[in-house]
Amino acid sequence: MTTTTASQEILLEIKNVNKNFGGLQAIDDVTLDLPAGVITTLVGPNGAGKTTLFNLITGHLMPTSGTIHWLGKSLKGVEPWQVARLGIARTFQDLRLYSQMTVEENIMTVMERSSWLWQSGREAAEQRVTEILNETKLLDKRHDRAVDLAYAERKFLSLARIMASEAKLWLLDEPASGLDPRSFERFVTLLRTYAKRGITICIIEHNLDIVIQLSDRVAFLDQGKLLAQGSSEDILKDPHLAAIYFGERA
């Protein structure tokens, strides 16, 4: 299991961030760093603020106060499409695929025409797509429509689009939910491979088996507050946090 060290580059820095919706404080003074090559999982009960935190990072929401810095630069006022171009990519629970497009076309749509791949020529871009299809075991589905894929295949296509985006930070919302054991093993291997390449990965996850197997670090949120962060073992064995997670509050 990877642990955060002083030598690991911090790609995203969230500092004293608050988000209010009228009288509701959805995020309460959260400070969290996301280092390169580390898989961080956000856990907590429903309504803890996990998705809100993703929305703040991607520019879909503005913090009421506090700062979010990406590669040392503030994301304040940066539009979501600009955040994506800066190297932050996100998946959603509903996958948001182009259902009538082929697998290959779905992947190609996220590859910026200004990227080094396209600058190297269409052949280089197509070669990268083939590599991604191999990694996600979708090569034989290359010309199939997304709508015709099995559920696990659609999940891997969603991940393939992230891989093709050249993003340095992946924000994944329950990416392994519903996967069969063999697909899950492939999924873990893929994320571990990209983390070793320096990709920063942050996941929202409720399945504790997935949290234990995949996380380098766990951040526990409740009612908008970051209550604890550390290894999955340390977090999940804390009786106070377990009581909150399973709805057994005092």
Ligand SMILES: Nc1ncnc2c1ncn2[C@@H]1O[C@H](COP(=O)(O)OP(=O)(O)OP(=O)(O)O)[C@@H](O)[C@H]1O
Given for the second form:
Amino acid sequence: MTTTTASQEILLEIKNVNKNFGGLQAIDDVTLDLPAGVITTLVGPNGAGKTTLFNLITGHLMPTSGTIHWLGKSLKGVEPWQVARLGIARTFQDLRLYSQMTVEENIMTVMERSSWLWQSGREAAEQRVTEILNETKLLDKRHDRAVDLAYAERKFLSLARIMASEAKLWLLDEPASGLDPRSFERFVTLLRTYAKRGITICIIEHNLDIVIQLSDRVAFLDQGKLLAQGSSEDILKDPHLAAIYFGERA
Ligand SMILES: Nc1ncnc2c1ncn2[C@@H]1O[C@H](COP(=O)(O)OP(=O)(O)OP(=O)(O)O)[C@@H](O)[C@H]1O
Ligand SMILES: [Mg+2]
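Now show me the form predicted together with the ligand, since the one above was the form predicted on its own.
Let us now look at the entire complex, which starts with that chain.
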């Protein structure tokens, strides 16, 4: 279990952020830090504002008010492609793969956008792709089109694309939903390995087994508000939060 201490570098700092869609307050005064090397899980019922929070970080949406800083610099007005260049990568609930491209091409397109390829050369990049294919168990599918993959394989391809980026922070939107138990285990091991290598991870997750197995810290959102943050034991044991999560709101 990793605990947040004053000495830990804060990569991302979300301060008093609000987001309104017309009359709906999707994010309500959220303040949250993502410290380096910590796996944070965002949990909360459907419509809590989890994906909206990711969209605000990545520049797909602009906050109505409040600030978001990355490595001490404001992300105000920074476009999604620039946010990616700064070292924040994300996956989407609907995956957004290049469906007609092969598995390998889907990964190479990420590498082609990074300085890695230019610095290390094509051969090293190809080796790195092979390593990623191995880690995600997609090696024998490397020439298959993304559209022809099974669901779990598409999820791993989405993860493989993030692995090929040089991002320091991974924002994963329900990456494990619909995985079978074996894929699920591989997924947990993979994320733990990358966290140990220094990647900071924030995951939106509904599967409480994954929340328990992966989280160093859980942040609980409901109706746009950050209701609590703490260890998975503290958050999942709280009867008030459980009632909200399972829809037994008074
Ligand atoms: N672009 C948008 N325009 C208008 N309303 C939006 C938009 N995006 C999200 N919302 C609304 O904001 C609220 C939060 O949505 P969000 O997608 O962030 O929830 P979530 O916590 O990710 O839910 P889920 O677990 O179902 O994915 C919802 O009421 C949703 O309908
Ligand atoms: Mg969502």
